[in-house]
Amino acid sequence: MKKKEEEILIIGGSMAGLLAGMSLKNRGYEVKIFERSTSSLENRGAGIATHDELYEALEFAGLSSKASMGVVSDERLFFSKNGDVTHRVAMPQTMTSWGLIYRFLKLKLSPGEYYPDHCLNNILYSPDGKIIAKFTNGKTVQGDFLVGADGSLSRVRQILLPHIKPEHSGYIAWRGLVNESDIPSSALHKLANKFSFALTEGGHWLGYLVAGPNDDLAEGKRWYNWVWYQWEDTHSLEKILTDKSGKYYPSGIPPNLITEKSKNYMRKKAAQLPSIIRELVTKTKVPFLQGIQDLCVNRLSFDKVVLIGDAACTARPHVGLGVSKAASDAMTLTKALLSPDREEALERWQQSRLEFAKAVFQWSRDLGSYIGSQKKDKPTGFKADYYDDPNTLIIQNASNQPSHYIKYYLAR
């Protein structure tokens, strides 16, 4: 691939930044990725349910091996409160992990393309029209184009659209990874190669097998990844998302800062789960805790700066499209930049990706509409009842055919 003369600065070295970097690099652009964190990010992610749209975008970025991407789930199950399987749907799907894809992409970068400990401070223009990124560590970097891929708390977005801020949903997600070898054989027999669900008071639980430490896919070496969405009142929400020092983390606390009191609270509430699931929750030594927030902008392109991924639209995780949307944003942006009529292509790109983002955003809100819902009026109650149904829950959450549902929102 012939090298392009342009150098593209990418703010954010997590999944969206890596996907943008590899998509652009593979088409000849020089890229530099700047990540605010000082440590590696591979242990920060969760499980990912794959689908054809995700595969297309990942292949564009250079990741093409489906066979080694994860664990195949052949069926979806719903467990009642007493532990019986009352609903099942055949829905083949490969369940992968955030860390596996992250490590694969990062390994493809060359020295001098990834810079940790670079927290963006401001974006300026030079007299000759170059983009200038100024960082809090005192460094200044110049480029021809800048991609804001720095997540839901995006500094790029704060500079461009300071009035847009994440909105809290009122509920949280506990997450955990359990060693497959620690799961009793009687339970594993029911859970292995299945995508399992259960409803709880004020939320729902889901889980499936993913690659284990060092991306090991061998039986007995894998992890069981689970997520539990749970509504909390305002007082409880603030207590759970506050660490020992009193610092409040609305979007989620680093695992090492979650208080023992909060962990014990989680384990106590797990009593409402079916026993086969409850044991997985209580076996989790180091849970993750995320405050569920969302946002969606009305503009993506700002002359020589664009927003992609969660920096542009953070949908609730129920749709299972966070990585997929970021990958598609990166793929379609690269195609627009390669277009001979770049300005018009970027405008078309913006319109198309905004329509898609808003559809995903609304679908994700609908999927979570029953969590904590008091069903005070008929429209709210009707929607909550629909998404609170086991059939809807197991079919639509992290669907293997998301386009089937997104097209409904695009047509509205």
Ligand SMILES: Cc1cc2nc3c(=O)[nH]c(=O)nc-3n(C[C@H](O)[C@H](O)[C@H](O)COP(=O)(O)OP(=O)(O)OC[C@H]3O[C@@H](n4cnc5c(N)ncnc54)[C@H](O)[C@@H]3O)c2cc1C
Contents of the next structure:
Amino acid sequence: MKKKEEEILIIGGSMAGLLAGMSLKNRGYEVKIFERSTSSLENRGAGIATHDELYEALEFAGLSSKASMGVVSDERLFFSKNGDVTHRVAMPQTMTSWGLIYRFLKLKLSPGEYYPDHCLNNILYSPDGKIIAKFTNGKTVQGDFLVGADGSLSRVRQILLPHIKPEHSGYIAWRGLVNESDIPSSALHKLANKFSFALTEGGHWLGYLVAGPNDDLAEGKRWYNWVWYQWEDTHSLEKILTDKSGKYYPSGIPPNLITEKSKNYMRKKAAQLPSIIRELVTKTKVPFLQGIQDLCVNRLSFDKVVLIGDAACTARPHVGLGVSKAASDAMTLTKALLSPDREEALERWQQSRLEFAKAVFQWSRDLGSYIGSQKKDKPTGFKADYYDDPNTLIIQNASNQPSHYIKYYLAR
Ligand SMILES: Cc1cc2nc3c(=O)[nH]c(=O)nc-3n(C[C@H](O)[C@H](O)[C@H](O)COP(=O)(O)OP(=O)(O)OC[C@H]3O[C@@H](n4cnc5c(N)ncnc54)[C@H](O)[C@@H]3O)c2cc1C
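Which structure goes with the form predicted together with this ligand, now that we have seen the form predicted alone?
Next comes the full complex, this chain leading.
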């Protein structure tokens, strides 16, 4: 591959940043990825439901081993409160993990391409038209193009579009990983190779098996990944997302800072879950906790600077499309940058990615529309009733065919 003259600076070294980095590097660009965090991010995420759109974009970034990417779930199940399976639908899907994709991409980068402990503070232009990135550690780096892949609280977006801020949904997501070997065999028999769901008062729970530590896919060595979306009143929400010192983390509190009181509160609330699921939740030693927020911008492309991934549009996770959207943003951006008429290509890229992002954003809001107290208002109440239904829940959440639903939103 002939090296290109241009140097591309990427802010954010998580999914969108790594995917953009690999997609561009594989096509001859020099890339430098700057990540605020000092430590590895591999333990940050958990399960990722896959679909064809995700595979296409991952392949473009150089990850093509579909067969070894995860655990196959052949069916979706709905558990009623008393533990009976009342709804089931055949829906084959591979469940991969955030860590597996992250490790693969990270391994392909050399030290001169990935810079931890670099938190972007400002962006400037030099007199000769170069982009200057200034970091809080005092370092300054110059490049030809800058990609803002720094997540839902993006500093790049703050500089370009200061009025856009994430909006809190009013609910949270508890998440956990349980060793497969810790699950009683009678429960595992029902849950293995299934994507399971249950409704709670003001929320829902879902879970499936994923690769275990070191990406192990062997039976008995995997993890069971679960997510529980739950509405809380403002007071409880703030309390749960606040650490011992009183610091409030609206978008997610680091697992080691979640107070014992919050964990016990969650375990107590788990009494409403069917017993097979309750046991998984209460067995989880280190739960993760995130506040569910969303946002969507109206512009992605600025002079030699673009926004991708969650920095551009953070959809609620029910659609299961965050990584896939980040990967497609990276793939299509790379194609636009390679185009002989870059300006026009970037304009077209912006338009089509914004249309897609808005469709995903609206679908994700609809899927979460019943979580919380909105049911009292009409017509929101009618919509909420539709999504608060086991059939809709198990088919539309993290669908294996998202394009089927996105098509409908794009046509509106
Ligand atoms: C509960 C939950 C479940 C989910 N389930 C799924 C799923 O099943 N499937 C799926 O596809 N997606 C899922 N997602 C969404 C997915 O995790 C995100 O969409 C995805 O991680 C977005 O990647 P990103 O790189 O754009 O942003 P992020 O992962 O947020 O990464 C942004 C990076 O930028 C860094 N950064 C921030 N500011 C700066 C700065 N100033 N300078 C330098 N670096 C900076 C951050 O440290 C971070 O590493 C889920 C999300 C949640 C909350």
